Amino acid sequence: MKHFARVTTLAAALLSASLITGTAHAQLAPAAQPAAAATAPAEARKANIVIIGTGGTIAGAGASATNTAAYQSAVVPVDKIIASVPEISKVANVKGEQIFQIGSESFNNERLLKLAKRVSELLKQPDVDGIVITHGTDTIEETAYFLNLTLKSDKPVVVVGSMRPGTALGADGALNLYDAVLVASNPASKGKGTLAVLNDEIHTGRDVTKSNTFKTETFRSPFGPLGYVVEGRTLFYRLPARPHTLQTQWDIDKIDKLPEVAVVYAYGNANPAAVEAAVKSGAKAIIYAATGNGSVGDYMVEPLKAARAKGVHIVRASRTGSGVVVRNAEQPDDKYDWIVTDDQLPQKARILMALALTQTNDTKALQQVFWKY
């Protein structure tokens, strides 16, 4: 009790002195301020993101709110789309740029090259931290794969679309765009290649594919997404295993034209005329979207061999949607000088083959490209 009384008396004396003179408080306060400032969290710099508009459903509009599958695509400019999601401004400094206003089914080699070259230009700017591309969902997987193979930057590039126009009940475009900007702004997204963000999922451009004509969860990857976007958080759970962007042998700045590569679809009683037409049209390669494990009907073997004899490369793929096409299994590929796709879907095999043909025409080297990428 005596000790407690001495402490109380001392505290009272110090308080009285400071109140009378004011000197004790005046001298202590400045010393305390730097410590407080040192522990205060610094406000994080917002990333600078360029949103490139190409059209698609995310830029679409329907006649009524119940039109979720019947609507006009590619009618809303990218700046208006950005303005409709004001929450984006809390995540990043964004600016829009309209490069196309088309449905993605209208993408061709020329437009693909133009888009990729513009993205490459922007990525080189020090004041650009990442790119988001609004895109129609029909060919979003082809564009994402092409960018994944040809861009020379580790900055995030995210391709995004929607399955419903912004005028529809349950429209998914606004949240998809917000999530895409979140992912592109996150440092954890660097070095993962081109990504596709839709329906709360983050997919690698190599694997992602559209699997349904109208459902919002249409996008799938055979090995699952890389991660998710949950309540504003970007969560990664796996990494792309195959080479991309800085690790590939292609640089979009050095590619001005892509060779013609055709896709011929297999089915019962398939008409060999499709192969002959591809050859006549000047195709340098044919991706044969075969049944099963790249199976080729006996009546199609000779037309494909004849195409190869004319210098057209034959690439066996599968129409099944997933799985590896095994070399020399269903067909004697070594004997026919054919190529197999590994696990690339026919539409993605077309992209890879076109790029490969810009550097080599050797069958063995082309086969190695499919096994590598």
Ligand code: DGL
Given for the second form:
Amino acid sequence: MKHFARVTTLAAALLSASLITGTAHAQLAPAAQPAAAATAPAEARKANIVIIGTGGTIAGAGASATNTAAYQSAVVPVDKIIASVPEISKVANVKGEQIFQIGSESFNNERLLKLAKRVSELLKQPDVDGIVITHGTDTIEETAYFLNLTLKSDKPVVVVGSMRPGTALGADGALNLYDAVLVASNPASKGKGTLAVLNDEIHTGRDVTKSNTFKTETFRSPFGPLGYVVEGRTLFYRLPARPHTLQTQWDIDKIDKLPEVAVVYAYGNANPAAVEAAVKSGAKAIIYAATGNGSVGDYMVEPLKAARAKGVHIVRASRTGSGVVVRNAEQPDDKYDWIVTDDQLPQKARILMALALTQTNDTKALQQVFWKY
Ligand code: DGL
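Which structure goes with the form predicted together with D-glutamic acid, now that we have seen the form predicted on its own?
Then the entire complex follows, led off by the chain already shown.
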């Protein structure tokens, strides 16, 4: 990768200096910002950010401007997306890199590993200050959680998407990308794990989840976002409480394969054949997206116990969308040698369990992983 051009104009210096404090704007009177004045380097430079394109709606295009929810995703190359937001070049030196051009529903373990390994490689380069990943919103929450758990760097990594294609009235991708670059460029974002930016909000990759099929206000974290991006200012109000990146037991550079973990969804009249199919296809664990507090229908208990007897781990999760699953409450987990999630949604539990299984097969150790991360 070519080296980024260093920019040391007065404007860039003022902007970068103000970003260091987590507040932008050079127009702020120095008297009103004494801390900024005290900590700003004499000659600051713009951050060097690599924007990795993976596809999604942020790379989408519709037949007409009124197609806000019906369009083709993953068609616009990342360099073209970057060029469509010239404001970005005022806040950072950016380089685009196209790794995939897919809808994020097409992510699988191989693609996830390829992306994470490339991010890890880039983060090791001294001239890279942060990474932005353009990504479909459908599975941003899985990718962000995976990166949050496996990257060994404190440099900012921001995953961003959009709900409307660039061709639509009220397209949200340009501002989301601009905001993502601002967040990735800001030293205040260092050491906060993988972040997801959308709709003026900054979320932790651990908690973020997509909650609406078409609204621009779709990302939700059960405990609220970590912060906002407004008028070029990156504002943090919370910190992630659970270990991430440098503090975890996984290193993406040492993971070349993820074990198969299946998710089986619970519903009235659920079919035990889904459990049997998961076992037959070689799943090492089943995340059971149970009703309520991880409750399991009487006709499902035996199939799940049979799967466990064949060595497949059973993880009780909840399909409710929030809350913890309490061990030994709805089911005798100790007796059955099952595991419960903490508050991880089934799709996040799948990521965590796959990672955990790369290191241990011990039920107690696996349970601890859910309570820790
Ligand atoms: N299928 C979707 C995806 O790539 C498009 C939705 C979006 O990006 O918002 O995740």
